[in-house]
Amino acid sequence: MSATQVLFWFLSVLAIFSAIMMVASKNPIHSVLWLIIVFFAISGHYVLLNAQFLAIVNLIVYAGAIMVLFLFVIMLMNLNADTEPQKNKWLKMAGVIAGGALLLVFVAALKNADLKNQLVQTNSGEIGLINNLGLSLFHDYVVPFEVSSVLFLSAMVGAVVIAKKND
C-alpha cells in the first residue's frame, strides 16, 4: 500500500466519522467542530486529486467563514435544553423515514455504478488546478457565473431592505 493509499483512508475514515459525530452530537458548538473536521479531511481529498485551488477555497469559505459564522450564531443564540422546544414522535418518525429514503437512494445509486472501471488520477494530471478551472469557468460557463453573480448581489441587496425595515 503506498503512501496516498494510507493517507486516503486515514481522511476518509476521518470525514465519515466526524460527520457520523457531528450528526450525534447534542451540542451544537459540538456538531459545528466535528463539522469543521470534516471539511479538513475533505480538503486533503482535494489536495490527493491535485486540485489544490479547490482545497484551498474549501478551507477559506466553508470551514474558515460561513463554520465560523454558524458557531458565533449559535453561540448567540444560546441554546441550552430549557428552551428547546420538545420535538413530536411524528416528526421525529418523519426525520427516520425521509433518512432512510435518503440512505436507499444512495444504496441504489452506488449499486448501478460501475467502480471497477473507474480511474482517478492521484497527483497526476491537470484537472484540478486553476487555470483549467478558470478557463472552463469563463469560457464554457460564462452566463450561468454571471446569473449567480447578479442573483447573490440581489441576495445581499434583499438582505439589507429586510434589516432596514425593522430599523
Given for the second form:
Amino acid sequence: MSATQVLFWFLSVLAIFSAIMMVASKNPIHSVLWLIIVFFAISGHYVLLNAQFLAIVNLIVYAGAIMVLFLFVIMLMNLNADTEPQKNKWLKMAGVIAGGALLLVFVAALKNADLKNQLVQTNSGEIGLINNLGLSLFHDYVVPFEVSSVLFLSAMVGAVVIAKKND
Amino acid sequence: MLLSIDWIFIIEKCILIAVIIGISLVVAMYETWAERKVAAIMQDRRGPNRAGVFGILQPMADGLKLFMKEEIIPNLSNRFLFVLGPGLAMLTAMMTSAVVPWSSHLDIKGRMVSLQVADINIGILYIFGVVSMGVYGIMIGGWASNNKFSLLAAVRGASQIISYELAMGLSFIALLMLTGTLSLRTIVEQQQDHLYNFIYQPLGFFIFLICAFAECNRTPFDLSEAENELNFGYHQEYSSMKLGFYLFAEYVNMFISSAVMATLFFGGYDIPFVNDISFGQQHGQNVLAILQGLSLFVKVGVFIFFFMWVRWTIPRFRYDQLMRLGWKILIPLALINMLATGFIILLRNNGWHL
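With the form predicted alone in hand, show me what the form predicted together with the partner chain looks like.
Whole complex next, starting from this chain.
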C-alpha cells in the first residue's frame, strides 16, 4: 500500500463514520461538530486528487462560514438533547425511504457511466490547481459564471431586505 | 515495506516543524514579558524586575503559576468540548506557520533544505482558511462552559472575527491581483527583485493590519475578553493552564500574523538594501539563510512592538463602533482598493505606463 492509499482509506473511513455520527447523535451541537469533521475529510480527499483550491475553498466556505452560522443558531436557541423533539415514527420511515430512493437514483445513474476505465488521477491531475481552474472558468465558462454571480447578488440583496424589515 | 516514501524528507520536515513550533512558543512566552515591559515604559513604571535580570525569567514564573493552579471544570459543562476549546485555539494559532517561508534554504552537504514547511500553491488561501477555523476555539469553549455570559462573549467574539475576515479577504485579493500567485515563497521572491508590496498596496496593508488586530482579539478590538467592562469573556469558566492556553494562543497568533504581514507586504526574509543573491555567493548559502531568517525576525519584532504600542495607547471600541468600522468602512474601502488596483492593472496591460 502506498502512502496515498493509506490516506485514502483513513479519510474515507473518517468521512463515513463522521457522517453517520452526525445523523445519529442526539445533541445538535455534536451533529454540527461531526459535520465539520466530514468537511475536513472531504477536503482531504480533494487534496489527494490534487485539487487544492477546491479543498481550501470547501473548508473556508463550509467549515469556516456556514457551519459557524449553524453553531450560532443552535447555541443561541439553546437546543440540546432534551429539547430536541422526537420525530414520529412514520416521519422516520418516510425519511429512510426517501434517502434509499436517492441512493437508488445515484447507483442507477453511475452504473452505466464509464468509470471503470478511468482511474483517479491522484497527485498528477492538473485541472484542480488554481491556475487551470481560473483559465477554464474565465475562458470556457464565463457566461455561467456571470449568471451565478447575479444569483449571488440577488441573494445578498434579499438578505439585506429581510434584515432591514423590522427597522 | 508498507510505505515507499522519502524518509529523509519526512525527518527534515518533522525537525523543521518542531523547531518552528518551539520558536513560536518561546517568542510567544517572551511576548508576554515584552508586553508588560512595554506597558511599564509607556506608563512610566518599571515592569516585572524580580525574576532574573530585568525580569527575564518572569514568563517561566507565570507559566509555572498557571500550571500549579487548581484546575476547575464546571459540573454542568460538556467535559470533552470544554477541554477541546483551548486545544483548538492553540492548534489553529500554530497551523498558519506551516506556509510562512522563514528563510530561503540551507545547504547541508549538497542537500537543499527549504526553510518552509510546505510551499503549497494556495498559500494565502490556506492562511485564510486556518484563520476562519479560529472561530471554533472561541465558540466551542464559550458554549461548553454552560454559562450565559461565556456564551454571549463567545458569540460576540466570533461575530467580530467573521466580520473582519471579509475585509481581510478583500485586501488579500488586491494583493493577489498584483502578484499573480498565491504561493508565499513566490511573493517574497518577487519582492526581492522589485519594491516591497507595501509601496504598491498601502491601503491594502492598513486594512490587513486592522483586520489582523481584530482577528487576534487585540485592543482596540478585544471585546471578546473585555474583562473590566463586559465580564471576563468566553474563557470566564476556565482556570489553570486551559486559561493559559487561550491567553497564550493570542500571543502565538500575534507572532504568526506579524510574520504573515512581513511576508506579504514587507519582503519577508529579504534583507533590505542588500542584493541577497550576490551576498549569498560571497559568504555562502548558509550564512545568507541565517541572516535572512534574522531579517524576517527583526521585521516581525517591529510588528509585535507595534501591536503592543497600539494596545497601550488606544482605548477599546464600543461594540456597535466595532461593527460599523468593520462593515461600513473597512469593507467598502477594501472594495475600492480592489477596483482601483484592477483598473490600474488593466491600464498597464493595455500599454499605459504608470
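Positions refer to the first chain, counted from 1. Predicted model, so just to flag it, every value in this text is computed and none were measured. For clarity, a rigid core is taken as the largest C-alpha set superposing within 1.5 Å between two forms.
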**Asked** Is Phe138 one of the residues whose C-alpha moves 2 Å or more between the two forms after the core fit?
**Response** no
**Prompt:** Does Ala65 count as moved between the two forms, where moved means a C-alpha shift of 2 angstroms or more after fitting the rigid core?
**Reply:** no
